[in-house]
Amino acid sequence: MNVTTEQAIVPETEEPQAADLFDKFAPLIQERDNLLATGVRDPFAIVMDEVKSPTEAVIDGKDTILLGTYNYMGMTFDPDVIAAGKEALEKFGAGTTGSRVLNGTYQGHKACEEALKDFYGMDHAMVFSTGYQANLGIVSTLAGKGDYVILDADSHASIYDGCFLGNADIVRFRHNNAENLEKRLAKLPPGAGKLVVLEGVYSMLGDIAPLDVMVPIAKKYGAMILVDEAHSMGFFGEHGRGVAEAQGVLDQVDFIIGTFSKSVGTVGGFCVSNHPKTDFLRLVCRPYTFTASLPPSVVATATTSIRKLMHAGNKRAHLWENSKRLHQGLRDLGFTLATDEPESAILAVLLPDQEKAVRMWQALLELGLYVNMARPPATPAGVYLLRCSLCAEHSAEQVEQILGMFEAAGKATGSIPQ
């Protein structure tokens, strides 16, 4: 075959290779594969075959004590809560098929907001479909381009995402460091819009914020204040209103964000406030306006649970007893905890590395105890831990069982001395 000179010197062109959008996750995928290759289970892929109570489930056919569910007040199986959900399901159907500003507001949503206003003693309440959306929506709507959100470096992902959605400037301060908070605020333009975002209880380490110190500092520099009480609602404070109530600064906080998926025992989120313009947020808050509202059965269970939590003093007291006993017992066994004293219903047991944390987690699961294994980026860099979240329904006997399981697993994995 004759080939011309032009044909000989023109190279064949290849189609450019399309980028694999998963390539950026390659190091994490490899790390996970390497870990699972050692024979341990995936700590993020557990399936509950059956849930018997707030503190007991069946996992892989085995009865298991639950110590990683955020079910702080044990409301998931409360008979009144379940009955309210069944009644609403039969009366209003399975869902609303609409957003709150269109066809998605039922009588039950307004009743739930009234219960929240009564619980917190505030004038306004907005119910969201999740706690994540509550933070996403309120932070992004209040603080936009040209505004500043001043937040704890260990803030929840939903708070950071609210900053990104609103395009506000993010100013971080060192975790629970009031002096660093003031230093950051002092450098900002005096006339700029400023929102200080704090959390009552930080979910990974279980430590509480010094709101009684930080809130006055934020006020001094003209900032509005939002406190996320997701992990403190129900058992902190005289009325269970959270750390802000317990530390005497609730009346100085502009917005409280919370969730129904912890102490309330169902799913959903909310914002309560005394600010007179709060209701206007319903028209401009995108995660509220452009998503379907909670099913009627869900808001009915939330309403009933919230009203019962107003009178849950005995439950709160028992939960604190559980927290103190488990914290002291784990320290006596030789485990390192994130806090010197029990500060909340969350106890974080620190391990030196990921492999040790996963092996300890698996040993506990095989003994019949479920806890959460946590690692970066959910935790601070280099921190691996087992997160224990206690429930007001854990009996004293169960707490002793839990300590026995930690002792056995700790010795078997070399996490504590033999």
Second form
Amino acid sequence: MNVTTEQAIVPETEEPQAADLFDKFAPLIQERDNLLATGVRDPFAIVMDEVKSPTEAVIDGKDTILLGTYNYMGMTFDPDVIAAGKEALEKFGAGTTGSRVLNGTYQGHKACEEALKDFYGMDHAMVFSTGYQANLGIVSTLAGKGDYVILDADSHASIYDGCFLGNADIVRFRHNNAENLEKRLAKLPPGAGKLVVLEGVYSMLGDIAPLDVMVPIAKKYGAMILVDEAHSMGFFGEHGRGVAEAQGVLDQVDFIIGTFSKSVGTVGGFCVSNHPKTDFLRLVCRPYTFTASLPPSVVATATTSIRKLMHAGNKRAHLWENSKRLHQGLRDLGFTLATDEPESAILAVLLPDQEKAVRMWQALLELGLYVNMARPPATPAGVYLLRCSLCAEHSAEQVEQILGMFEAAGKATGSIPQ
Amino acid sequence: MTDRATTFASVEALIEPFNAKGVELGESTTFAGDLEWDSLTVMDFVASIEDEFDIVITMNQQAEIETVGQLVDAVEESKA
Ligand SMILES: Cc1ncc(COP(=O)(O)O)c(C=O)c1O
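Please show me the structure of the same protein in the form predicted in complex with its partner chain, now that we have looked at it in the form predicted alone.
Then the entire complex follows, led off by the chain already shown.
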């Protein structure tokens, strides 16, 4: 029988049997179904029906205190920020419908880059459509074939994805371990281009990097250094520039990556640098070029917010007070926290497994408190946690209320002793 | 023991703490299939291999390694 006949006798109606593309998710789908079958709410499907302020929303008809946003400096409802956004919306329209390098750069995007340069005291700034794209673009573009990216094992997904988009060799070191970083660097070919990628605050455990130790090590091996200050902008350092400023090494950092979706209170991403060739990246960085630019109202709100954050010393001080009080209070109640001391505006309450974490999360929600539930792979292997992120607009009374809810939920779910 | 056999034995010892199922280890044992490791377990394990042998295994190399035998070969090559 020749091939032609065999093909000819297959009935025309029979569909070809290709593998089901969803098969690879079967174990995860099963795990999720099992969890939801226990009757708990889906922690990844919350809807905010109304948002009343940076710290309060209505979820399922219930007034809820928000302790799981990135709104560290409470800028989302700042009257000046909102006024700037409204004005730009009316003057420049709802969107740019174009790439930054074609028709998508308005004076507002330039003004925003000027605000960033002033904020960081640096020569160059590039505004991206999100922080995710800023990491994706800068990491993949700077490190090419034959170069090395050396990154912390607990790096954010956007940094990993930047590695996967590019062609460099990727080397990991153990989280926040300076000795391990040096060990890896020492093994790499001395002549190869190197980009060391660090974060100021690691967003899952809320711990900060020893940049004052790591940055000089990276320099010793001739590497360029990129620090993602997504969770530290506005809060750390005298001018709010981040952990590198607070630890006195900002002048040795080559590129700072940041986002407008946290302390700035809107959406967008950026890279600032003193490197004289930074602006050239606009032409070769695909996640910058091949996507539409931010709407005029968004860059206007960001600009106003960034300029206000330069003088937010009092807010920074209050946010630290909140973080210290909540950390101490949670410990006194008997919860296990990821860091011995409050290191940032993020406090992670560790729980032994997914079911306990979800039960506690749901009990808090029912009492009127929203926190983030996080699990691997967003967290390190085996770590289930409730991430609490504080806002400079949380009042001292709200922090006490929050502690009361943790006590009630912890006792009700057996997470802390009766 | 040959160098390779010594490396194999050390790798085996490093696998043990991650071998929750007590799978019998051989050249062709796969990390994802037989040992059922997820990406985070692989990441921790590779870090312990790098520290033990004082080598670098890039993520690019790691993507090509599926079996214990292939890992031992990669370690041997990096040590050379
Ligand atoms: C460390 C880090 N980098 C980058 C990003 C991405 O920021 P954006 O929300 O602007 O995409 C985030 C936010 O999730 C982050 O945590």
